[in-house]
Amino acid sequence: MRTHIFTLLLSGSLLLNGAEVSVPIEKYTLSNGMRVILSRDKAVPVVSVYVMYGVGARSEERGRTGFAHLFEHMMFQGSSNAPKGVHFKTVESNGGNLNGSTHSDYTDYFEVLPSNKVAVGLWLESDRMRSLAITDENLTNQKEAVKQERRLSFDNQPYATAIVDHWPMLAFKNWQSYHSLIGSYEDLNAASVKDVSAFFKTYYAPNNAILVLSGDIDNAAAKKLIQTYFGDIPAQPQPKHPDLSEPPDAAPGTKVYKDPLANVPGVVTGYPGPKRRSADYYSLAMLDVLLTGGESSRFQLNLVKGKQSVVSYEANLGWPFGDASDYKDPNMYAMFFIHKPNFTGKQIVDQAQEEFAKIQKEPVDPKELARARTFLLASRLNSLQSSLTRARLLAQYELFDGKPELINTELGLYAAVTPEQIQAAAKKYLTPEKRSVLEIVPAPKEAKP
């Protein structure tokens, strides 16, 4: 068992160039390879039991799309000692809540419980890690559940099909990154118990998992429980993760998608992003706050209120499936505008490009950057009040960087970004020749005679 202990005190005082965040962290690894992070905070008698598996949509193989998302559903179908329905009933009857989610590069599950019920969450998570009930009945049931979710959440929602299925095919040339996160009906129909069992054995092993306990815990007692529940689950051969690199000659694309469900037009535009945690990564993240962060942001002042062309917008490193915290390169800095019908998609793209050009031409005023910095720091410090948010961030830092302690230092890196660095990043990344554009045009279905 390898152990690293970071002795830290909890505080949240703002500094000139950052925030002094001191989240207590103890990190170690079980003999079966499962990484464990403990973060004690006795402010509220609550604990988050959080498990992240290093498998997401970008881990899938051709003909097996949607398996990561299918497994998010399968993980709630029962296990040896907690049959179907018991997981939900047990957590809720103990005053807790639970959920799971599928991402491009990981899948996660959690229970938030009263702190004296931490053993309940650990038992439930360990039982399904070691003995998930993969049966024909459960698989057939969840195939239909996933199809229904796709119909309700994507196929019958405006903009969703364009964003989930068509935008990635413009943004990326590598199939691993551009295939549908939720998967195709054909691949779901073809999935067999044998296929699903192999996927589970490969990716849902302790050596491909990170367990985080965040909240009102006693570290020594928690370690004993973790060893009891997870220590004897056998490791599996470390899964081979696919090559995500984009071809060097990848060219941006442009497409118009006719959306029969949209009432007003929208447009997605994006640019290939930087390497995670590089200087450019922090510079673009701060530029994004300048453009989109709050009522004083440039998009809000100049596009929504000024030109009155944009109705709403969203943007991020890794949009639409993530943000800066779980951004993994290669990825995009992308944004989505819903705009008024008297403006064309091209006009909206040009207006956004004008905002980039202003920064490319002249460095951001230090006072404006200070406002953006305060907005970012306040947002992060506020989110860290949640034990679940802390757990998720710690797992993300461990998965992508191998350094959960970044939760205490990374705000300072964002805050140290200068106007000149933002200007340089805007010139380097946000240029028209690197831009991909997806216009979403309303196309109401023809009325039946």
Second form
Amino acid sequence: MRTHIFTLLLSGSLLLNGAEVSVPIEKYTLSNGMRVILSRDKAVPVVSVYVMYGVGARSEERGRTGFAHLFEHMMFQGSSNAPKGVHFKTVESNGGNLNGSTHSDYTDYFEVLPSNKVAVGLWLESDRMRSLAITDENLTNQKEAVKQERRLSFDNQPYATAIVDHWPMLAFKNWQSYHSLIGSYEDLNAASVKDVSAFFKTYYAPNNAILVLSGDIDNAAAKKLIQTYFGDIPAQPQPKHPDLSEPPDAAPGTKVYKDPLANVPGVVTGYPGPKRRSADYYSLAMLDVLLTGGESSRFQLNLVKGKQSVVSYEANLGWPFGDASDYKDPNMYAMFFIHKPNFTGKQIVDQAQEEFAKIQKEPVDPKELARARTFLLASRLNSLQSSLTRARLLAQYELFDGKPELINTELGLYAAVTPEQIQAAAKKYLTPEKRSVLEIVPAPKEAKP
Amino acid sequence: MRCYFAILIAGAVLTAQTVDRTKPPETQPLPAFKLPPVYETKLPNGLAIVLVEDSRFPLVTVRLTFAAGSKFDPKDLPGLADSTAALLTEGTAKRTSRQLAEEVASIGGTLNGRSTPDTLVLAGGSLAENAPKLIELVADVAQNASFPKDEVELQKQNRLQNLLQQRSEPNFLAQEKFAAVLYGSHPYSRIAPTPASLEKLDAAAVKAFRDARIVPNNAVLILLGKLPSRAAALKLIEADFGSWKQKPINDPPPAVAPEARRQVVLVDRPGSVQADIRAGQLAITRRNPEYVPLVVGTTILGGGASSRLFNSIREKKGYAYSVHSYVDARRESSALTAVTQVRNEVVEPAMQELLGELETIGKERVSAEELTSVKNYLSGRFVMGLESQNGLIEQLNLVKSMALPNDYLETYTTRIRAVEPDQIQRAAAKFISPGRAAIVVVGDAEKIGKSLEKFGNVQVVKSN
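Could you drop in the structure for the form predicted together with the partner chain? We only have the form predicted on its own so far.
Whole complex next, starting from this chain.
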């Protein structure tokens, strides 16, 4: 398994042989403040009904780690007219697919449905936004499900504990950013029905939500349905955003984590990143493509091949919980290497630093940069084939930038990045004194009989 | 301005209609959706060609698939097909590994080899305007891979580290042991190389495998997307693949899969905080008429979040985060598989619940409501999978590599809709039988060994 997880959610208006590919956008706001984006594409009779709430794990309070995610589970436990079990059943029996996910700075919910069933998705999403069933029984049951999820996805997996619980403590000084996103067992146990109700009222109001319909829709009919189902859900006072600021000149952290579940060593390293959508952000994102995008990237050719030290790698603005598309500062440009045991984590970090140094010393070859731009364009086109990806991207651009149209224009900003700008960003951000390092060392197994 | 517009709409609608929120809304029937037309032909050297014009996106997607999967690995070299697949793109007589990587990237492309139990697949794609170059690159790696010594050596080393990493994951250990237990001496029993086989593997072995099986008369080329005209596409294909020599293929006689029987195997993973459970038995291939009823039954049992297993094991009992069942179908067989991960303390009741559900579906007719619901679920998801070129080409590739009838995709949802409760019950009684289900659990033997004794004679094996 080679994980070159470079995320595709970056670009914009796509010029190919003179033919422009563009994602249609109609955006408006209901009187209760809910933002709506309609994006019609009739290629396949499928529609994605997508709701994003402007609250994530970084909004949690002390003593309530993991609460945003626990709450996400509660959203599937029933509402006034769609009691427990009905949500899953209705979507699946109508030929659809559904899920939700909690991120650092947002939480999202979706139904992908045959396009004639768009009203079913709207009915379900509006019913839980209006009248979530918050009961003790549901909460107790979902605490167990979340603990079980923690055991499955974190406690029982190599690298996961180190990356999810230890890395953020090196990367950030502000509790809002470094606390456990999945939550401690103690905090999960302490969550009460009252907490759930308060969280719902504060953050799950229409004025803190973005609804996107993408796929095979009729805009006029969709607007009527949206007004019918969501129009009279009352607005609430606009929630406060958490203070995420990091102390200036915070010292980077280093740590060695002994992982009893890992067989192969790994190392995480990262550098405080730029402001979202600043010139430096685009420069670093292009640099990331040069380093990690595809089989001809520098990490692949120089570390996996040349030095034969790295086995696989991941890197991103916002790694490990996000990528450039949902990157919100303060955040890191971070990366994870799994490497051969005859190298130390420190050596691997030095090798990565050498790759940055090459770019700091000498601007990248325009030919190499052109290849990276093409890679970006193709990745973006591939990802846009999915109505769900289009919906998520539109909502992210709306939430973070107030500009869903970036889906059609942002590639231009990436394409405009020059070798000199990449060089300057590498010099400014990727210096050894700014890097945090987490080595993950396989722990000696207990003596076996 | 946006708000003003929205408010106007709001006013109009609020006076125009009220809505009954207590019921799901009534909806119109789904508009018909037709798969794009498929054109098929064959080159004189036996290479089967499939062209599908799909101009939704300015991209092309390609699969070149050979009957050269891991089931053809020599007994002492598991992982040979896997390594061959990975090494095809690491250098040819014309291009170094680096040149290949750079040329692929410069056309907005991807090109990778992978192996499955039945096939070896070269999978790729590029911007539509670069289709000619993509076809040429696929042809080059298929015909001229040179397997340079240093690339083979590096692939072995990295695959070994990757294997060690996989073996630290409970899910992989469960998959590996489950295949071994179900398939016995059948070649499907091996899903990965071993450190010993990787040690032994060399350029000569890879080359021999390639020479024997990566030949045109053992392959199908599928090209899908915004293509050049049919004549132009065929001309490109003939130019790049026409001189490729065909060869006789020596297929080993088909292996016989063992009879299903109850076995309980515990893979000891000290320190595991939960138990990874797999239960199931071998079943039928996609070509068997009972396959579709079996899939419908398996979906009622454990497909998605309204299935019986999800409702009992996750929602009612809170034993697990994830529980599901599916038919893992290969060309010569399939494995009915139920999977869950539960905390150590509830292994026994969770197993009982799981086996109880396996039993019920073969004993009692499914309700009309459950059946309709699952038919919609399966049909809806099928259409959803066709949103992307990759989704569509994988379906076409399945039809070709599993030797399914040409109308398989077109008639899929109709066949799903035609399934009757009796057919499900009959298929389930044969293939979802708890009495014949093999059980594989990965977990801490000290903590969970006892809980498994109820279910049979527990064979404990080491995880490493």
